[in-house]
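In structure tokens, the next block holds one chain alone, the form predicted on its own.
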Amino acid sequence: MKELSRLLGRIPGSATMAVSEKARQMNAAGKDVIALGGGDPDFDTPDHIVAAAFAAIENGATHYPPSKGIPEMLTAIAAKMARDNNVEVDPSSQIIISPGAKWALHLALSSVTNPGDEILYLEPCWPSYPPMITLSGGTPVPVSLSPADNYTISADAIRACVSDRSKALMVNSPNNPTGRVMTAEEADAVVEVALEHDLYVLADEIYEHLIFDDRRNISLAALPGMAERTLTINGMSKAYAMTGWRMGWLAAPAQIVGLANKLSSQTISSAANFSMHASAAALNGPQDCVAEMCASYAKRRDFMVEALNAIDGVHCRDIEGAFYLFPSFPGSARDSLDVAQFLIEEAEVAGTPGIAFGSTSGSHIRFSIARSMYDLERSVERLARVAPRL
């Protein structure tokens, strides 16, 4: 048989999906594994959003929509960005809707990257960033942030990784996996280097509404000099508990969106028609549901951070946003792969090993708190029982 794709052969599988799949397999075999590896909210999609989808289906929204998205959702996204992000975009030319924010990231990378271009990304990062850069034809370049200063972004750290081949920088705030929220000083550092070296910035804001303790999201596209070089990626999955609806978007300068639309129309054609109607209802409708879910995550965070730090051999920083904890096991000689394997086998608690998020992650394990308090309480009890053996 002829050789298959070398490129795809070099791409690793998703670490978070692998953890979730192992937990499913163990549960199917009769184990009681508590899966804290994934990023799927445990809430149901709010009723008014579901009702909008049914109404759309009944009204015939079951045919091909425009490739960039239906006017109702494009307009809703533009209004949301003006209202929440202080970013003005033309709904007809500067937004494209995608089946999930992950595809929006792919569209963004593919639209700005040529072979040999270097794409910088802040590390620790979501594990899909480096493979997605490679798939777009670029070269991934990590900007390693240190846990010693709580992963603070600095202009010097970014600048040290810039070369004459650098094309773009990827920024994720609130951050997966660290839970950090970018400060005004850190945003200024990103802007400083982007303008200095003529970089595009891919701003992944998927967790923007899940921020705690009166902090606020800073949209890089709203800052001086950044509108023409910022590609904002967002979606419905996290804030509205709509992971299965597969609904995201890219907002960017018109020329970039035009290129993204070429790729989208030649591959997936469009996002799902009725999902877009439901998403427009979510963006335009009452936001109480988002606030309620965020408040619940904040309570779970408070419980878990205190409970984990009460366990000998575990250190867990507080988090500022998103719904992940990133504790370390500093007394253990094991690396994060070994720690994760030990925890799933001995405690029947599944977390994602820190190495999946970058080389600076040491013995860290990412735990999702998008689970019920009952499951979180049981997880802490199990971790406390086995931690001395680490």
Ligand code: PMP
Given for the second form:
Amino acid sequence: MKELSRLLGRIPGSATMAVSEKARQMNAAGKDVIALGGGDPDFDTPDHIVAAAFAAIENGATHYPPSKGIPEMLTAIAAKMARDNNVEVDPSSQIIISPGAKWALHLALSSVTNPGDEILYLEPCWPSYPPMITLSGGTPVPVSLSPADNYTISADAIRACVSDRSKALMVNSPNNPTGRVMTAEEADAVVEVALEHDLYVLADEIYEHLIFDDRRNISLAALPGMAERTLTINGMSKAYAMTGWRMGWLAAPAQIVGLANKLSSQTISSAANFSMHASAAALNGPQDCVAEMCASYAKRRDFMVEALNAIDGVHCRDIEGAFYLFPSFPGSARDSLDVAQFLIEEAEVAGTPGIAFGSTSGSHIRFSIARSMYDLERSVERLARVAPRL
Ligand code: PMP
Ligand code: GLU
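Provide the structure of the form predicted together with this ligand, given the form predicted on its own shown above.
Entire complex below, previous chain first.
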């Protein structure tokens, strides 16, 4: 048989999805694994959003929508971006709706990358970033941030990785997996280097609404000189507990959205019609459901950070946003793959090995706290029980 795709052969499958799948399979086989692997809210999608989807289906939103998305959701996104992000975008030319922020990231990367272009990203990072860069024909270039200074972004750290082939920089705040929220100084550092080296910036704001303790999200597109070079990626999955609806978007200069639209129209056609109607209802409707879920994640964070640090041999930094903890195990000789394997087998607690988030995270495990307090309490008891053998 002839050789299959070398490009796809070269990239790994999603580690986060693999951990979730493994936990699912073990539970189907009769185990009682607590799945802290993937970042999927335990909340159901709020009722008024579900009702809007049913109404849309009943009203015939079951046909192909326009490939960039339905006007109702495009307008809702533009209004949301003006309201929450201080970013003005034209709904008819500067937004494209996608099945999940994941596809929006793919659209963004594919629209700016030519073969050989280097795309910088801040590490630790969500495991899909480097393979997505490779898929778009670019070369992934990590900018390593250190836990020693709480993963602070500095202009010098980015500059040290810039070359004459650098094309774009990917930034994710609030961050998966570190839980850091970008400060004004860090945003200034990104802007400084982007302007200095004429870089596009991909701002992944999927955890925008999940920020704790009076911090606030800074949208890079709102900063001076950035509107024309920023591609903002966002979506419904995390804030509205809508992971299964597959709803995200890319907001960017019209020329970029035009290219992204060619890719979408030739591949997926569009996102799902009724999911867009439900999302428009979510964005235009009451936002207290988002605040309530965020408050609940903050409580779980408080509990888990304290409980994990109370276990001998576990060190867990506090987090500022998103819903992941990223503890390390200072006394253990095991690497993160080994720790994750040990925990799923011996404690029946599934976490994602740190190595999936970059080479410098090999002693960490990521636990999602988007799980019920009952599950989190049980997972801490189990971890405490096996920790002496780590
Ligand atoms: N960006 C980051 C940082 C993520 O953690 C995720 C995972 N949900 C996504 C984008 C994509 O999310 P979705 O495709 O569900 O919108
Ligand atoms: N983004 C989530 C995570 O990091 C969901 C799984 C995925 O798409 O990677 O676990």
